[in-house]
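Here we start with a single chain on its own, the form predicted on its own, put down as structure tokens.
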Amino acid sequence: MKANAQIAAERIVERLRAEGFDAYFAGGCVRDLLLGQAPVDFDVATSARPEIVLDLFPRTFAVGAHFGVVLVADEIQGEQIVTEVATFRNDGSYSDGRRPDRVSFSTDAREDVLRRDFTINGMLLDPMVLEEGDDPEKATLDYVGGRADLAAGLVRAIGDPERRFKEDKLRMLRAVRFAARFGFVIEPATASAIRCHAAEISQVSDERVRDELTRMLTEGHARRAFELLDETGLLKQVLPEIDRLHGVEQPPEYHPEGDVWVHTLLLLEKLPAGASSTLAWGALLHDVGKSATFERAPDRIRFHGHVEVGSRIAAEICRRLRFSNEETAQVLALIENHMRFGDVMRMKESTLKRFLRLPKFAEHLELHRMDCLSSHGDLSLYHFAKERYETIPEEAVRPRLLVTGADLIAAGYAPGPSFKEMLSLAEDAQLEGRIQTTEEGLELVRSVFSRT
């Protein structure tokens, strides 16, 4: 049965042919087609010039007209569905190294795909001659060799690879992204290209950059991407800090499978497609510090106070790359508090509740194990507190407290520095079924802290 967004851009499609334009599916959602995945949107090319596509349609907007680009909103079944419907054109020069400094627009679909960036995304299908269940392959037009590199497995850039570079510096990430996703290699003169310009990713704003790589590391096939990421160049200029994980040695009887790079390349496999972000950019960065903290000392190698310089380290990754303060924080906790969990079956029950309660701790879980599956194996520490974290009431972990700084103060306490300890004594014993109301935890704190 065909999704929404299908019927949505088809009736773009036919709306735009009754009025005598060419229009056609276009890009990421034909060689999707053609693999036989479900794209997750459709977007559509046109002959007909922007304004024309504001007028025809009913409710659209006009988010990149310059450059040819409208959004169509349409509504099928209840579900809100945006289609973005682009004029073939062709580009002039790219000083800025993301957009044309000018366009034109053309009638012509094949100048139209000449400037877009990979072949394999470089095809049109025209959906108004295919019936449900045919082959799409029979309705594409292909101009510059998409098919063959779909069946070959290869990414491989349109025309010149140095051009398309130059356009758009970006489309270097999206190669590695692609190649990883799809399990295909990268064609030998486009990898060439990129490793020869790999320096000039820095000209891409860091948000862009980052939701690239947020992409390869959620799609499923992270390990591949970084590797390619490696390989091509790309890592030293984006992440210069996971490069330096490379040849940092680990204390065997722990780590067996080799250095931090190793490790992590291991994590990152195991991450499946559509992991949160930020489980994912945790996965990434738990061991950032250890190449700054490495130490080889008489008994063994030693990474002392790798969790903080890490932490040090993701934080400005995330100022750099802009992730929102959200996001940020939960990446912090889940490297702050990944070698907690060597101490789970020795904490204080008070400990281990406080412990269960960070926020998202199914996250922390979840990196947890990976962590063991990619080093030692041993996945007792993880059972136990998974156990626990499951069993455990919600409200035996997060109790509505006996003792409030209102009762310190009707208890005739003065508010100051020490509220602090005194509400963490009297939690401490609540979480622990020490005390069960809150006269009990007001004595504990009298027969602790003096009132003055």
Second form
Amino acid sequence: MKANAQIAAERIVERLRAEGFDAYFAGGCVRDLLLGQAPVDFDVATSARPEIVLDLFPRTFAVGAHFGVVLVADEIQGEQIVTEVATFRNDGSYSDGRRPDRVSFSTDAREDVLRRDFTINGMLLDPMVLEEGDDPEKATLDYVGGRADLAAGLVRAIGDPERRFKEDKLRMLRAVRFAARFGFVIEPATASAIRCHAAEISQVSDERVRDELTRMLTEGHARRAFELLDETGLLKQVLPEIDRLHGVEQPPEYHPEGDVWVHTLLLLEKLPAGASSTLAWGALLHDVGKSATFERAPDRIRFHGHVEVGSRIAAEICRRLRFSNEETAQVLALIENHMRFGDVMRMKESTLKRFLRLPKFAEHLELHRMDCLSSHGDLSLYHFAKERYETIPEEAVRPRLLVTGADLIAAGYAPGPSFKEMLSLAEDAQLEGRIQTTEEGLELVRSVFSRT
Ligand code: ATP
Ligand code: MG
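Same protein, different form: I have the form predicted on its own, so give me the form predicted in complex with ligand ATP.
What follows is the entire complex, opening with the chain shown before.
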């Protein structure tokens, strides 16, 4: 069945054609239709100038007026759909390696295709000649050999790859992302241009680099993406800390799989499409402290303090890539707690409950599971923790506290630095089932702390 987004885009094309303009589906949606995959969104390219598009449709938003991009909103079967309608354009010269100095609008579809990044992203489709069930091939306009590259599984820059990457450095990361997503090869001249210009990726803003990396990590092909980043020399530029995990040996009894890089790739391989970005970054960074703490001790290889060092390195990466405070906190928590599963069977009940209380504990569990499956393969601690997480009721893990600050004050204690200790003494006893009432809690506090 046709998606509502496709119906909305078809209506727009139809309307523009009725007014005498040229209009097509363009870019990623054509690629996906030809691959038999459902496009996430449908973009329309047209010869109509933005002010005309704004005039023709009742609900529009001029988002990238400068680039000729207008959003057209519509409602199909109760679903709100927003379609990007972009005027054919020629991007002219680029002097900052990020965006064109000025764009000129065009009435030539072919010119619009030539400014796009890769041949597989450079096709147009005429939905007006397509009947339900038709092969989309017959409606495709392909000026750049996109169909042949789709069939051959190649990500190839449109035009001269050197020039195209010089214009916009972000395209280097996009090449890797699309190759990983579709299991394609980066065409040799395109790959060699990336290797040649990899260092210039530093001209792209940190946020855009972060967003590309996050997409690579969460589209279900993270391992391939990181292998390609490595092969193209981009990894060294964008995440030198991960590049340093190459060749960091590990004790074979715990890590039969190999060095820390190999171990990390095995985790990335297990990240499903749609994985949360914090889990994905946590998986990527969980052992990032191992290269700086590697030590060949007399008994075996050790990584003393790798969790603390890793957390500091990850904090620096999150700062550099401008993660939000909330995301940073979760990524660091995943790293800081990943070794604690080793103690989970020995933990006091209160310690275990506090552990299970970590925000988004399910992500900690999942990271531990991937970590085990990417090394020794023993999931006994995972199953133990998961069982406790699922069976201990919420009110036992986060009970209403029997002893609060107000209770301490009422019992004659003056608020001060030792309050925190008193409260956690009582809370531990409560979590372990040693006290059942406020009075018992206060008695316990009295047995340890005198009132002064
Ligand atoms: P996705 O499925 O990830 O959205 P997409 O191909 O739709 O893939 P978008 O980033 O949505 O990619 O961009 C839409 C289209 O715009 C691309 O298919 C491509 O033709 C063009 N495009 C996007 N970014 C660039 C760029 N940096 N340089 C040149 N063309 C680009
Ligand atoms: Mg898209």
